[in-house]
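First comes one chain, alone, set out as structure tokens in the form predicted alone.
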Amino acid sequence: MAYALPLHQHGKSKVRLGRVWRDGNVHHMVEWNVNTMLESDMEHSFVKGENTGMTATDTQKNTVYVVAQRMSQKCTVEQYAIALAQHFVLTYPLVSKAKVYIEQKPWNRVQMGGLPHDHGYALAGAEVRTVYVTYDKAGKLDVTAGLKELSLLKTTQSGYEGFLRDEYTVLPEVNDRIMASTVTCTWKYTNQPACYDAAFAAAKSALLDAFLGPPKGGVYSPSVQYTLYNMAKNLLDRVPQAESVFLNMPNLHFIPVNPVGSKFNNDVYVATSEPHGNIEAVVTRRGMIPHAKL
């Protein structure tokens, strides 16, 4: 029997990464969970047992901190994993490709009596910035910037009305409810901002801006799968270099509660994080590509 090895390729995950940048007194820190995936020229090695000319995946973990190390002024994740790939590609013949997937954690400097720590840093919440980086031998350089477990919650300025119904559904019709999700958000860049952090920055306010509307009054939702399709657009609207949005949007839900002796007065709900509805889609520019699968 004949058989083939059409795809295949090694790495190292989750490498904890902490890199302080000292500029005098004031210092900066970023946290890093890294991971690298190299396909290479090594079919021997899963058809021979030959590991002549492997990048080991211990080799890969030590490389993580060696560039962190190499990047002598702050950079973003984004150039930081663009600088990793490259190196791994530059550096060793028999990899074609290499990708490269970082979670950032949320560390934020204090601000202390409205003055910035100078070395001072908390955490900022469950939120996790993320980058996706590809580049090959052939000078192809793919970035894919992101963000999950963002939470987002509204308490009112939505409702749900309209759906099919059949001897299955129980769900009441609401047009004033409790809106909430943990969103999973992805962008892919068909140029390169000219600053990676801005260009993040400007991403997220486009999803909470659609999320939530403005200050007073905020924006109605339908649905959910309504609200997911204008952050998309939003963002898109706001980075002019991104092509394709990803978007996960679990709908999780607070059900109203009627109190013992009393009614329900839009005030008091069981909170839950499970079972939940889960929405996700791809929005593009008219003509590009969609970045991720669903």
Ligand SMILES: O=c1[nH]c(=O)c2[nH]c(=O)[nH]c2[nH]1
The other form holds:
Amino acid sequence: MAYALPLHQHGKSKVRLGRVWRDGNVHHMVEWNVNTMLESDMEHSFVKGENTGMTATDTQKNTVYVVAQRMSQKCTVEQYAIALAQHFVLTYPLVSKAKVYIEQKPWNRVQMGGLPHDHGYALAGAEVRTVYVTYDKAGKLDVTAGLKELSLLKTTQSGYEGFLRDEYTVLPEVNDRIMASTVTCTWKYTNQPACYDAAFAAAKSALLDAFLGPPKGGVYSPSVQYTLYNMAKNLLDRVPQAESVFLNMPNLHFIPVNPVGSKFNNDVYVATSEPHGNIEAVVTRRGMIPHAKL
Ligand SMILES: O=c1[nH]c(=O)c2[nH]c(=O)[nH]c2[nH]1
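Instead of the form predicted alone shown above, give the structure for the form predicted together with this ligand, please.
Now the full complex is given, and it begins with the chain already shown.
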């Protein structure tokens, strides 16, 4: 039997990358999901099992981070994709065509009172407003308002130090890291607000303000736990009708990368969503009954 091999290619899929350009206190951040595919003179690999001259998919993955670091000026996803595709073709003689497909997460700089935040981002259009109402024969009404899928990120003003260390601990202590979370929050009203929209807006901005801090400089977070507690307290301060706040905050890790042949320079990260930390708590006004999370 004679065979033909009319198509073959190999690449790396879903290489998740965070890139931060730091211009003094003002940071620019992107998150990209990068897919590479190389057409190359590699018939011998498929047909004979010989890998000579092959650009391994692991090398392609490493290159995603190397080229991201080489983009020394803030760039568009198109400029980065062109640089990456050109790198493969110009570096490897056996590669005849490089195909690069990238999806960019819609992280947008947060505006606070009309001011752009130095280093705070939110995912565009992702958040969902929730409500859970019960009403019984005795006329008792309970309203628990909330939101979920509110994704927030800050490129600095976050650290994690002083935790227990034993033979199972490898995590380094850091006083500067990216902090990102997708917030779920519910709050139960003891009294009904005159305007639910206004109470919701106050609750949401309380959460954002405590997570990000002021637009110039932000606020330091020693842990997701401490930030979560401050977010809940801020909500209770600004929404007087709320008695109890539930917050769930995954800790979405951005892992520093040492690009091959280079060093991490507060710039290139592996963006991850799993596994993630998971922090949650209920905070009430003292003496008030905590509500179920819903
Ligand atoms: O803010 C954090 N809280 C934790 O509980 C934790 N655990 C961890 O590994 N990193 C972090 N970060």
